[in-house]
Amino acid sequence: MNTRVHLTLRTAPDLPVEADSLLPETVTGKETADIAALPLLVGNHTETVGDHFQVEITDGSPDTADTLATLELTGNLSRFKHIGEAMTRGTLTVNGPVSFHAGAKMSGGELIINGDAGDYLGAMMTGGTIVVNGNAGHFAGSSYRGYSRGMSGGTILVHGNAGNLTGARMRRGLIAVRGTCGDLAGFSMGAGTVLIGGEVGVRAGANMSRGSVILLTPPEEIRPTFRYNATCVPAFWPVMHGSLSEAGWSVPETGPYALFKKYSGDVNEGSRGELLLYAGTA
């Protein structure tokens, strides 16, 4: 077992706090007051991790290069800002709920986040793993207002609903929700795969010009510039359902040979994106 690093809040901030200095690459081989000295950026002052957290070190095999420290965090995080942001490889979960920015730009590694997520969960991250054990907020695995590229590698999975513009100009990698999805999921998208168990708002898929955005409940309607091609299993789903149920994210309502209603769109885009309805057990 690699070293546990745990950080108790204290007491939850008055002020907004950037911590995109807590990741497992910036503890690991510190001693506890090495860690207490991080800098957390609070307002507009800088002060330290142990002004806020009680900081604990549980002893494990030596870390390295490979083997990281894996960084734990508890406490009401929803003023922290940047969790896991740009993180490169280990694990950091969090048990509690964190504000904006988290894991956004991130590499690699796993952010396990055991409560809800504010808004860019995720945001322009091109690889590693990001579970929600609670809701998103608006624009999870999407680019930066003023940027094209939104997620383009890796992987979301939230356990409970999102909001807007989940995956809207995303490039590459899957975001997974399993309850509810607010308007314009999928929006612009250029590649990848958003899958949504709930229902969905208005918009889905709009201006997409590829990937897959996939509904497990039907939508009341489809935009009008989406084409109906045909019922089928998709030669991917089989495979996606068996890594979700290994990973945990269940697709109780649908077997690995589901059917799915294909639209092709959007054709203002050139209808080389897809909507995948499901439609029923083959």
Contents of the next structure:
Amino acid sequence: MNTRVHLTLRTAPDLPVEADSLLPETVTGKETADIAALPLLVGNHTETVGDHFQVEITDGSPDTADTLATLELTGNLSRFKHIGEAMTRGTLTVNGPVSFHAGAKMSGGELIINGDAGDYLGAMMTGGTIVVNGNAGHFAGSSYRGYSRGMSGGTILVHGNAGNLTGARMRRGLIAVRGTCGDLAGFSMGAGTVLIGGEVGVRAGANMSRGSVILLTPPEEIRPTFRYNATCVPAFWPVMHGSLSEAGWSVPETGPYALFKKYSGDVNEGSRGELLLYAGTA
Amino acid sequence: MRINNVEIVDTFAEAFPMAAARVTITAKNEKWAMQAAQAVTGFATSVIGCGIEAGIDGVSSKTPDGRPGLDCLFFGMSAGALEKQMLKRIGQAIMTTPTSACFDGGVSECPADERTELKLGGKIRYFGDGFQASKVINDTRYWRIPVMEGEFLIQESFTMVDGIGGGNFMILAESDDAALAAAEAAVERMKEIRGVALPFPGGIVRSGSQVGSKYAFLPASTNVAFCPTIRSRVPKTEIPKGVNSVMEIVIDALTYEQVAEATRVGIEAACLPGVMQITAGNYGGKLGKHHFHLQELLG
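Could the form predicted together with the partner chain be shown next, to go alongside the form predicted alone?
Complete assembly follows, chain above in first position.
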């Protein structure tokens, strides 16, 4: 039987917490006391999960080796970094805000954040799905500094707003931001899709070499390194629209047969990327 | 055995394994989806002369892009032969059709461990001359090929399974009108079964073939044992007295059960006035591993 492990934060810590150990696989098969004894790096010293969380296991007996527990964290986790980092499978739900690096480098599973996320959400992830029912910080799905590749697989769905450099240097996957987005969305991206529902900051798609930046609220001006091609329904858009709708990420103003103005760019990088600006219903 | 006074011969249809795939074709509306489906499944009656057998499976209940769509079935003698023919047909018949897109139709009725992949979109993409681009949506890769009308979208990989080809039965009747009416009635019923392709025109073949020929260069020739007009000249004719016309229905399908069910409902529907006998073609059971005994199916 698949168990549910609930960790409820007692009091918000004063120091940042490295919470990369809080994963479905690390709590699976463990009793309450074992979970409470898991280490957490708080500031520069080690404490335990039990020092900060009330642990509760529901839905029956401990899991078998093949069945992961569903992990649920509740509380103001805005000082907890690396939640869901390097996650490979299972479901991790957070009811509250989280700090930096949530879901970074994850390769599978589902991370659901019912709150805001900090910077570097899903940075360099290779698979899995992140859903943020709130806002995301800067660098969502991007690379870390010094690295040339951002996320290379998976999906990030942000129902609120996102910060600067969303999808910077990404190589594959989808980032969909329902609200507004900061500057340099899709900066230097090499493939994949960045979809922004609301207003976007300056220089969207700058230096992109491949991939798609889709803007449902077209900006007043775009970079001069993008050149207009045509106004059309991109053949993949109905498929993507259907997929997003099934995932609960609604794009009501467009519909599946929306027209987009297609620009190719960045000309400095070979013009193989595209900016798609919503232009009405077909 | 007799149904509606039609004799069901105690024999069996002999069928063969074939590489098979289902393709979903979508378009802006039903008209253009049908145009593409008819074009891609046209001239695909027999592997003997066409290299592939194909048919329209039916209307897609849910298409990946939400547009009207049709499912088509394709059958080849090997994975290589199937791929070669499908590449040509998708490239020449679907991609050329206005507003069309092409997706893997899936073979949910077949066991997962029997499925393999055909990388069709991954090869057709080269038509884009370097301007093609891919888009991965929900772990599925699609190729976007720029065309004059806009973009042609095709899924990168299609599912292939071991299907069955060559299921058949023959309707022996007093006249060509009676044979045709019976065959049409059978096809009408058989088309309702998903996973089944009736590759000949209208689902009916009037020129069934035998293996080989007196001419060394021909791999197949007219099925002399079932030709009424030379009945007296053929030593081992299968034409009973009073039969003046024979029509055959060839059945390809994804599973054994689908062939069996199509055969059953088809024969039941074909037992109409003027039909004297229904039989099936086989090679003595030595060539094809799938045998469909008519009386067992109808028993």
